[in-house]
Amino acid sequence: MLQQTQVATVLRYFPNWMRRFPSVRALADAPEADVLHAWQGLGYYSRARRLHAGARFLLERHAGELPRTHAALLELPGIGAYSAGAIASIAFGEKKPLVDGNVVRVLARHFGLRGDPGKGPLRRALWQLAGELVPEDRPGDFNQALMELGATVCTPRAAACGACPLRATCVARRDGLVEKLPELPARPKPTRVRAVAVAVRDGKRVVLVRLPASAPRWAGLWTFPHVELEPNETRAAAAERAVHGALGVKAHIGVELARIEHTITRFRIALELVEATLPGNVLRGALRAEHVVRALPSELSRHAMPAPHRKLAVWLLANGGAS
């Protein structure tokens, strides 16, 4: 869960996580739909799915019990150098090195490292030298030391030099140059997106699709149906081919109930929800697919949503579900 989230968001979410999966058993034998429903908000689906492919892969291989070498963690689904490094060093005692991001600016200021971290280059010599300052005693003990002094004192800006255990042979601190090492690459400015999202009726309820594994984002999550906008393309347009291409039918289109904004990685996407309806006849045959689900919007929240699509489903409840 810390990979690519912060500590305060994933502190909200492990207790209930553990309530729901407090075994390696119970996360295996788990439908992907059920893990899906507990990580939605936290982003990054892939790692959900990891996760769940992981603990099968130890009930496999390892009757359900974690390897306790580096090694072997690295065999696992979804553990890499970093996971692998911070767990055989914290939990098992095993002298290995983990390079997350505190510890880039950590070793970047302190021993002067110019380039970009994220390079072949200096991304080899950052896990090099980690490796080489990692004790034999306590190696757990130290690697959790260099992140910390990455979060709390060596920050991203205004860092607490005067505070740093390292200041006095700190480079960086000594040529002036805190504020611009580490040399990250500057971000690209968020691509903005426009789409619909049709909110197809069938009464009081609205249908959800469940997307496929091979869906480019949120695979294997129920969305309402939706689309990108393409150039020149009205919203109606597009919400007729939303409900086509998930519903293989055609919708009448209504009138605009909601409209969000949200950023995902490196696009910001401005999301329109519109409503639809289907002749009866019509709407009952597209609700035989394994993939369609009906469902009132109090009962939405039952079903892994990605955030943008959670946020329309919680419109719909606030406002009744109506126009």
Contents of the next structure:
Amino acid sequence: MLQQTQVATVLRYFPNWMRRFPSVRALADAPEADVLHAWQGLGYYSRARRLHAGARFLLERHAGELPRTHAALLELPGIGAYSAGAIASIAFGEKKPLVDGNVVRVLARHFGLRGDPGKGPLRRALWQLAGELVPEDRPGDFNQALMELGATVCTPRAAACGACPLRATCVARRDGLVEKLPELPARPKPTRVRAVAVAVRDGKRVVLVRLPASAPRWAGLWTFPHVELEPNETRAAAAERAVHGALGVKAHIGVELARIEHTITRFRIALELVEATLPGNVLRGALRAEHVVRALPSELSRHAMPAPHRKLAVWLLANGGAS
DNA sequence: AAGACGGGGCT
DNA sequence: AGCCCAGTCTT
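Same protein, different state: after the form predicted on its own, show the form predicted in complex with the DNA.
After this comes the whole thing, all chains and molecules, with the earlier chain placed first.
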């Protein structure tokens, strides 16, 4: 849960997660829908699916117990070099390094390492260095200390060098490079896109569709039928296309209901919610599919939805089913 | 060896 | 408005 996610954010999810899945078996036995529901809003949903798969893997291969070696941990879905190093060193006292965003920063600054830490040469050097530094005695404490130093003292901006226990030997501090290191590439500015989502009405109910497991984004989550607008495409045409793509039927497109802005990894999406109805004769068959559900606005929260569609669902609930 | 994957905290 | 977060997996 903490992979690429701040502790402050995880704190809002972890207690509920542990209440719903208090054991490896509880998680392994849970339907994926429940797992995604408990994860909804956290992002990087493949983490949830891998954690789920990991629980099942543990039951099949390790009698439901976490293996105690770095090598065996690495075989688990969702456990990469960082997590295997963290668990092996912190939980089991194995002398293994770890490199997370904090460690990258601390090491790059302290040793004055130039280059992009995401690229091969420096990336390898950082793991090599971390491996040489981690001690036989209390490797977990050392690793946590390194991360904690990065999180609290050697921060991305306004580092508290005066309070740093390593200030005497820090190359970046000596050379005035603290703010320059590590040399992370700037994230490209998000591309602006317009998208339309459709609230397909069936009386007081509204249609949600579940994205297929093969979807590049939000796989397994429920959304309103939606598409990005093509160049020069009208909102209504896009809305029709969205409904046809999701349900295979033609819809009567109505008025715009709401509009939100949402930024995800590389896109800044202006997402408009448009109302629609279906001809009565196609309604029943089209909505029978397993990946389609009709729900009252008050029931939408039962389904795992990504943040932007969740916002639209909240809007629908607040602003009623006025149709 | 690059890209892709979410969403939000914090400056 | 940016930057970055206790990374992993796929292409």
